[in-house]
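Presented below, as structure tokens, is a lone chain in the form predicted alone.
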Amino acid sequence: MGNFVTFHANRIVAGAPFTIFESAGTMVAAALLLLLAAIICASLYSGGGKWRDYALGALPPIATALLIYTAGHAARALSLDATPIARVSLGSGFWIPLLLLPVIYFDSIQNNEGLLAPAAAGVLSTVAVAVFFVYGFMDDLSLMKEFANRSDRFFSELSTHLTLSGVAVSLAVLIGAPLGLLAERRERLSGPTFFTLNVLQTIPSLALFSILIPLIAALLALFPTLKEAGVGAIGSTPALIALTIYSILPVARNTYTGLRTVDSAIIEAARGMGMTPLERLLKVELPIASPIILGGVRIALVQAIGLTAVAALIGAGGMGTFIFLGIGQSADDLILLGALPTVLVALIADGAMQGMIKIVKPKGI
């Protein structure tokens, strides 16, 4: 943890790094080194045991908590002799162990189910580093600086960003599903309709934005009063077609995966029972099929949030335009202002559909 934080005298030029017993203090620093290398050794020791699983499913986020913890700490002790302009950022010896440790915590969570500890050590922690942040424990750090000077933007923008993503994989599912059925129930139509989705989702992003841009100023061209609706060449309306292109695959794909993998020992049982082909649809083949379909939306939306950040280059607002911003003011802990949110949805959108994948799937399945 040579370079735990960065001093700058100012936003612009280089800093010096920290180690974290130069910045954060002897006791803290040995406090979270002893706690790191508990959970080394439990990662490492090869016998199992209920101790064990107790340990990887407690003390990570335990250890998440006093690591961003330390960093508040080590950036209120060196800024307490600087200048209003001075900034401290996160180096390479914060960044190592905070990605490490949250992945430890889900893979023992997931291979260890019924475990209260480690989910009341999940909750504790959690409430913790919000109690850090909402207090103003964290004001020092450089990133918190830059989303003090943007605190109304950051929010307008997060809003965009959801907005987008969200309206994009809503119309993929109406897209998307109907096309799954449609390619599932006509099988002649599978190739060409998969063969054309794939064509469309190897077109880098970029290339399929610019492509939009003209053709959506010659439709507007022919259509002035398109323009009275709101429709643009630039900004959201070529982003959230070239986004539902996108999310449209995975969906349809997932559909007509799912909907094949339905027993036709099933169907024959529901068709033998009186049903109609539509309630056969809705009541047998949808509900066993309804996880693999939901597989592909969970895959749509954390796609669709990390392109929409993208699309910020074409004037459509996200959190990409904090990453773009700070790329061209060479301001790191700007870009993270972006980066990290966008991390974060994605996250928190495959954990909500995950948990809805295991509520919707049927018993026995």
Given for the second form:
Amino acid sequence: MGNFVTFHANRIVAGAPFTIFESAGTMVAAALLLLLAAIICASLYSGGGKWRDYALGALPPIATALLIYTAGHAARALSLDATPIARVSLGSGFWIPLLLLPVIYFDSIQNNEGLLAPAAAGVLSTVAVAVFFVYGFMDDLSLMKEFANRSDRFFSELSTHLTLSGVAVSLAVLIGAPLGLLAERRERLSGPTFFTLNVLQTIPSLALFSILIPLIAALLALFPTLKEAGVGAIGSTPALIALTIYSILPVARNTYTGLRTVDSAIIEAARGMGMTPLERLLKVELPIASPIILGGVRIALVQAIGLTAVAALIGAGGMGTFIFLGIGQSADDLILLGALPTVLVALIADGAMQGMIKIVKPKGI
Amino acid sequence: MVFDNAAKRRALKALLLLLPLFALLTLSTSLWESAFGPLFPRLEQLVYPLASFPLLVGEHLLLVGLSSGAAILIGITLGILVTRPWGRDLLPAASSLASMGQTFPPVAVLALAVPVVGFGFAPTFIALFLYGLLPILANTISGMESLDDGILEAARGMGMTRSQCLFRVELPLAAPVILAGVRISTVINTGTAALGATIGAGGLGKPIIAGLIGDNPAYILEGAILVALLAIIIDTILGMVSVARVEGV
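Now show me the form predicted together with its partner chain; what you just gave was the form predicted alone.
Once more the chain from above appears, this time first in line as the rest of the complex follows.
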């Protein structure tokens, strides 16, 4: 299994790798490896019918929880007779299964009928993992030590991150949806609108974020009243503007596409029933187009959560703060402390939006 | 949006404007000096001094070219393998890996490469390659899967072998979708490569980062304008290639 954890005598020195057996003990290691072996066999074996579906739906979350527990257990075992400044970081033997298990799990959810077993296993494992973290089973891992050193900062940056991406996507919906509607109603405008939005989308995030700093500084020099209103050339103002610009295209494009896919016979029928254009839009067209429009919001949201991490470079805060702080100090665990929650938040937002799209999908379409 | 001749002509016109502009801005430092002199009278240094722009553009193109080239090669190959009859068992896993992986923020992928590989060119290359692989794999799969069974039947009925069928029928028909994936992947890589400067990869992100740290708006604008132009040029060229393919079918 390669190197499961690495033991460092302190934060700076190179570490000594340990396998899962050496670090977590034979019993725990054997249980985890057996479970992983069962999942691999089940995913490679194409027969088995219902039992295979159950195994692939329920075992990956359980194995993920066990994997995380094992990592905490290994860290504790290695830290027992070490100094407090010793660090135990995670190796490829931990990360590779952690990446593959969710792929197997989500794949089985998408392709199999029964959702009860996977859902129950997913919820139980999430609760178990939360318990591991809250009750300190994981505290000896270096990642958690970095967290413990800055837990206040962690939650404030997390909330900055969520606020920035949430506000930007909300603004983008307020701008992008009417823009998509306008482009659909006045076809002549659709070419220039989407051309402009596409060009803006193409600009690399680092470039757009940083170009805005001198631009806003120039604006502030021209209109000093803006400065008094709390607008700053660095920080959240340029970040919000850039994030909103990036988020408009997916929303506008999907509003346009969604409205275009509404069958003209349905619009005719609504007109025949005596609906006014506004009623048609609100009661017929938008409900039918809503799954596609929300699909655009989903893309915008996932993208904005990722891009907000870049905004730390222009002083806007967010999880990128830890990423770039960690890069600056070459402290791997600090990088992970920023990057892992960003990935997790993006995955959760993606899943939540997918669920919402399933709910709003009109029946019979 | 429909690609047509007008779009292609527009793209060509845009390139005729963008390419000379980009070349001029890359090669001439006096242009930047004369533009920024009056704009930022208090700055002592107006042009990024640590590397010439042609060198930075070269580093950037090398990084994007190598990583995207590898991603195109491996992505399309994997996409073909999992859509063959004997590779189909891996298709669901490959497509969920590709779609879930794209949820990962590019910055996070770049940052996660550092603990594994260290600093510099190598981790940036690996992160760009892995991240660039996903849209190409996803689009190759969806391009191959969307082909009409009737066409494949007809090709087989004409006596084509499997490989003839692949290279003369399936790949050409799936090409527009695959090339759209290549375009998305390469443009994202151009942007993410700029972030590579934070982990010591060089390229056009360097002046931006130096400007952000040293509070020098001139460096910021130089790097940002050049990398934005580069991304738009690459996007326009790849857009034209996919138009050409659509017409050929």
